[in-house]
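Here's a solo chain for you in structure tokens, the form predicted alone.
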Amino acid sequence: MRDVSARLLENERIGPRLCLLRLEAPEIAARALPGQFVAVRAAEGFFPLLRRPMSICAVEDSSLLLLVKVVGVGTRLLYEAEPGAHLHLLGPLGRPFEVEGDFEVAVLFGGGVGVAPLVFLERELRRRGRRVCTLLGARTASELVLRHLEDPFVATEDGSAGLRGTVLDLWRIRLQGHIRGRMKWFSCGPLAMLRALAWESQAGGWEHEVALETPMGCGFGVCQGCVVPLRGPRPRYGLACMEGPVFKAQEVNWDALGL
């Protein structure tokens, strides 16, 4: 884990509330793995006080790509940041996706800005010679982020791009039955989507990892603000920042999340 001052190289605003930040952060880039995140301080001083957790979207040489959606003051400051600014990053943090294992096809599911960690993951899986199938979903076409992904299948709830429906509909209608070989699923997005996919993968008997997007205060286990209910012989709560954000889908107690 490194705490660095990273220079903003580029801020590509891809929508009224979405942007891609490219930051020069060689110390973190050299250690980052798919599924991990950084905690970003949006401004100097005490406001906003807490850093924002951001999935590492991609690593390119010594720089990081971060996908930011404006949801409050901190993310608005990041959206408005100009190249040349310096941002404090803490990372890489958290448990990454497991890209080793006995599977032939990786099926990636992303919902909304949950696509962020899938770019890094898709590149790493392809680099290792895995076959990859990526499915993205969003409410509408303007919320789809397709950059840096290779030929993803798309679904939107309003039908403005791809199949009208969800990524699970897309899987069932267009792809299920057409993929040959042992599969492993990877997913990130809204909790309701992840829960539906967890049930589907359990029914199908497929290994499945999910990256949870939970509110975090510190990112390294001190504030205890990112608890996740987990199943097991003794049900318990885990910390998304330390034991996640990547969990086995069947490890999460989805019913206790109160969706």
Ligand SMILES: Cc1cc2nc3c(=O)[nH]c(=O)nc-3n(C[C@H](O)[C@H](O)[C@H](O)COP(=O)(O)OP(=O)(O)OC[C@H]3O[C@@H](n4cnc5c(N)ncnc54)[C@H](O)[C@@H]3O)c2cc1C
Given for the second form:
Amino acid sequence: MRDVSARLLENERIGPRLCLLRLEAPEIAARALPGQFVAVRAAEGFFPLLRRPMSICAVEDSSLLLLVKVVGVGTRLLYEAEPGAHLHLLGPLGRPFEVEGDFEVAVLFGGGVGVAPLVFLERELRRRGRRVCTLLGARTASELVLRHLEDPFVATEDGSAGLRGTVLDLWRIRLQGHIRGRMKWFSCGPLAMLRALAWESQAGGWEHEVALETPMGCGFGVCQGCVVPLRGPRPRYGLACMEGPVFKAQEVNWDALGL
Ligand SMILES: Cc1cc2nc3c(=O)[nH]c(=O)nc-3n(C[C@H](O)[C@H](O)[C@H](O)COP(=O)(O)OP(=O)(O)OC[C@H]3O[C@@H](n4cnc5c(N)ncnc54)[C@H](O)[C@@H]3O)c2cc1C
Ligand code: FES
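Given the form predicted alone, state the structure of the form predicted together with this ligand.
The complete assembly is shown below, putting the previous chain first.
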């Protein structure tokens, strides 16, 4: 884990509430793995006090890409940051996706800004020669972030792009039955989507990892503010920042998570 001051090289505003930041952070870029995140200080000074967790969307040479959706004060400051600014980043943090293993096809499901860690993951899987199928969902076309992904299948709730419906509808209607070979699922997005996918993968008997975007305080195991209820012989709580953000879907107690 490194704490660095990273220069903002580029801030591409790809919508009124979405931007793609490119930051020069060689120490983190050299160590980052798909599924990991950085904790970003959105501004100098004490406000906002806590760093904001952001998935590492991609690593390109010595720079990191972060995809940011504006939801509050911290993400608004990141959206407004201008090239040349320095942002304090702590990372890489958290447990990454498991890309090794006994599967022939990786099926990636992204919902909204949950696409962020899948870009890095898709690139790594393809680099390793894996077959990859990516499904993306959003409420409407303007919230779809397709760039940097290779030919994703698309669904929108309002039907403005791709299939009208969810990524699960897309899976059931367009893809299920067409994929040959042992699958592993990877997903990131809203909790309701992840829970529905977890049930589907359990019913199908497919291995499945989810990246949770549980609200966090510190990002490295101190504040206990990111607990996730887990199943097992002895049900317990795990810290999303240390044991996650990537969990096995069947390990998460979705009923106790509260949607
Ligand atoms: C591991 C991880 C990876 C993440 N990756 C990304 C990413 O790649 N891109 C991205 O845009 N966001 C990502 N998030 C979510 C992001 O961290 C929050 O949106 C951000 O911290 C909100 O900060 P804010 O100051 O703008 O909002 P605040 O002013 O703190 O809050 C505004 C509103 O957003 C809600 N909120 C805050 N945090 C979250 C959260 N984690 N999930 C849902 N609602 C929340 C608050 O309850 C409040 O209603 C990630 C979160 C985690 C834990
Ligand atoms: S965010 Fe502080 S312990 Fe996980």
